[in-house]
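This document starts with one chain, in the form predicted alone, laid out as structure tokens.
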Amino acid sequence: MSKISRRAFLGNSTRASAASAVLAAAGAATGAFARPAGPSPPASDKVRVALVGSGGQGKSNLGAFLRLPEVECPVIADVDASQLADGLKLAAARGKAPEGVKDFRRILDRKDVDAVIVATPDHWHPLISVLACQAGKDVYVEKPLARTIAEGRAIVSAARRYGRVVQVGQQQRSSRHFQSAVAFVRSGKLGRIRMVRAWAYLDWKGDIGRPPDEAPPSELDYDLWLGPAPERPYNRMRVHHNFRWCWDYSGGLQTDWGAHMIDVVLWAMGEEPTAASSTGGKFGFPNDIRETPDTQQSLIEFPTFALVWEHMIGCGVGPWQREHGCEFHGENGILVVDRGGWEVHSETDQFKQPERVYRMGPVLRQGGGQDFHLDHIRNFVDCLKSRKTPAGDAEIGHRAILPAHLANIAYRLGRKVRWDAKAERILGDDEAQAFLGREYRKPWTLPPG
């Protein structure tokens, strides 16, 4: 192992900070991640998306898949009739207006249909990607993909079962520096891990306040909405984007930035989960309307290392002074990783006069600044026309966010979790395990994958 003084460690900081501030400015002058659309393809090559669900990420996909020549959207379903107003607006721009439709259904038969984007709220991701696959379309459906861990082994089935592509959004697997940052920790030169964090702590979410439940707005078909979750009175603040608070739709920050950044922590590391517990609860603002909570701090326990996993709403300083990111903690050295890039800083050795040594030197900042997110998509797309495996497998993204669904588990029960990762079980505890799947609002049912 190859030890560094002080003197070396600090001169080696310096220069990979000048060195990055110097690769930044030369990608923002130089627009060097822009992609051209190119050339319109022939119409054999034509790939064709309906959307399902066009609010904010619905429409941020959307407008992503537009991007790429070959792809066109002749159809969109919401059943908010402003957000669906807002899909076709999108979709028309790019010279081709779509048909608008409330029901989803009214997409699966249709044979202009190659693909269908799943941009709802987490309780019907696993309804509409099943019935997709069923009807022999391909899937791009966005993280997390399931509100269970039953349902989201259900998508995987029938991905498999009817041979269809379906990739997750989690798009940090079509990125360079996300690659290279798992690649880097993959190489043992961090020395044995036996630490990781994962955080986020997002400043841009703050108090969403309390207020009455009300009948819902004309333009919404609130049953419809609802579907196969539990009939609530309507309320405003949670529907749409607030649907991610409420347990009836999904897991809060621990499931919502857990599915991104957890997995890449699975990614490097390579282990499944064997137990999980979990603590936090509504400190931010505990009078506001939100279910899950704004403060959670979790345990992950793995074969090898431990995962904390760490997320305050209203808070915009994490770790490392990131709002988001992935730190690995090995005996030489640690790596920290965002979508702005990653680097290394060096562990500490004992104190030997005259100055500390250092276990490695550092490595400078690896930026990002590529679309990866458009990459993501455009991955998709491709391994529609080959078959491959999609860089986010539906088998990934249910293995990505296990780990925070049983962290939620054990945090509205209170305690630890066990975990077999083989048979997908919890382990010697019935209340526990009832939670890895959810009974479905009648007359509604999530058919076998």
Ligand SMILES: NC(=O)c1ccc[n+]([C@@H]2O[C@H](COP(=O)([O-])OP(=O)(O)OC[C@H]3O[C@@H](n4cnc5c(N)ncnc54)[C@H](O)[C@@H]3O)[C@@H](O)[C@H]2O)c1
The other form holds:
Amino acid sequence: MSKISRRAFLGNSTRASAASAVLAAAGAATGAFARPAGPSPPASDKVRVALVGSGGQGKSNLGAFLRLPEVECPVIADVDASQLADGLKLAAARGKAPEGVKDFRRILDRKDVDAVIVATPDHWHPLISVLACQAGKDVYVEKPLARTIAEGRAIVSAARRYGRVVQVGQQQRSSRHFQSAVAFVRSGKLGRIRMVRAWAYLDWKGDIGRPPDEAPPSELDYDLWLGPAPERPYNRMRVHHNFRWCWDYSGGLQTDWGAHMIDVVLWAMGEEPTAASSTGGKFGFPNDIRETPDTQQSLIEFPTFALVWEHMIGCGVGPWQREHGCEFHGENGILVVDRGGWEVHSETDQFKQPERVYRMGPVLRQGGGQDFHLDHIRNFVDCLKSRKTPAGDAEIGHRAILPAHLANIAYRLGRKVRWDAKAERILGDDEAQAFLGREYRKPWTLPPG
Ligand SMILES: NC(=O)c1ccc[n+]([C@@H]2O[C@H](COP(=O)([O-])OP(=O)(O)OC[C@H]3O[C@@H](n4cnc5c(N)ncnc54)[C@H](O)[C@@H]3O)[C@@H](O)[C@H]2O)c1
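Structure of the form predicted in complex with this ligand (previous: the form predicted alone):
Now the complete complex, all chains and molecules, led by this one.
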């Protein structure tokens, strides 16, 4: 293991980072984030991007990066030789064949790498992102930014300290129709917004069974796949893709889709959470190996409204007949937005009226037709050259997962948790506070950001 990865663990970074959290909060409120410093390639130059994690989303990201004429991929890292081979094949079909390596640390000191795509399972995002920042690389890291709140803060701190561009894969930030929906919510036309809902209903995921533990396949370095996560026997339904449903590696659908949809809520409403409670269970598939709830409802409190989060795995019809989305319920109207577009429905009024009247005209569905995943990646590459703050900056990624992590802490403890957003601390509950960070399995340690 290299020297850089042996530095001290977080050191309860929630306390250590309180001051930077306050500074960052001030920046977020004014839109005045510090510009990432550090050398950047001239606008005309090639941008050399390494991929770490060549699974479903890694390949999707790499394919999009390679659609940009200035992007080259010199190297791909994956701990599973067969996943690595898939990524190498994809890249070779688009241009020069990259080198393949198992250990991501072999790419960090390469001079021919400007940026790193981190598309591993969530439990690896913080360490790889922080080490990449330390090594002077810009980072495109997938959502949810981190497995815990403290690790998310560590990534933001590393981005700032080393002057790196860090873009989180919350591609809605680069979508014109999400931008216009957010502008409409902020315009005040909906009237006072008192309730917000966000959801994900996934009928394309079902019962994943409970296969027995077994020996890991020879193509996978399972110890390196686990990395900082606790040691456990190998089970194929806990690894590729299904890591999402295990607390050691992720936070279930609450963080998986919550990172996308709750981000839109925070973006439009501009408030910090004050408390969270959550309920649910394995009501759909009680016997499969998933640990995280397949059905969950969370209530996240903000100063002027409450956010209701809901998800169901195995069902596809959520509120407003949408499988995912956000609803902003104002006193004049209701804006509903998802990846296909947005529209506004009018609120009604019978109070003091002889008959029902509509409080505002409807706004017909609009949006769609944009590949905003590609545009999000283009935004990252542009910022890598200009050193401007990207659309899905690390701070945005950190804030987006915060309410989802609070909801999961409340779910796991079976009680409401209260949040001090300035100090980034849970109030009056040491047991809940302990969930903000995590122990790393030796010899892995997360350097302070
Ligand atoms: N932005 C989006 O819309 C979106 C969509 C899907 C997934 N994601 C995110 O992308 C990430 C990956 O999800 P996925 O579904 O592609 O998972 P996956 O399991 O298909 O792929 C992860 C890959 O990372 C590899 N890996 C694990 N540890 C590694 C390490 N230390 N070094 C190198 N490679 C390592 C695995 O072998 C695997 O090939 C998750 O964080 C997920 O939330 C984002």
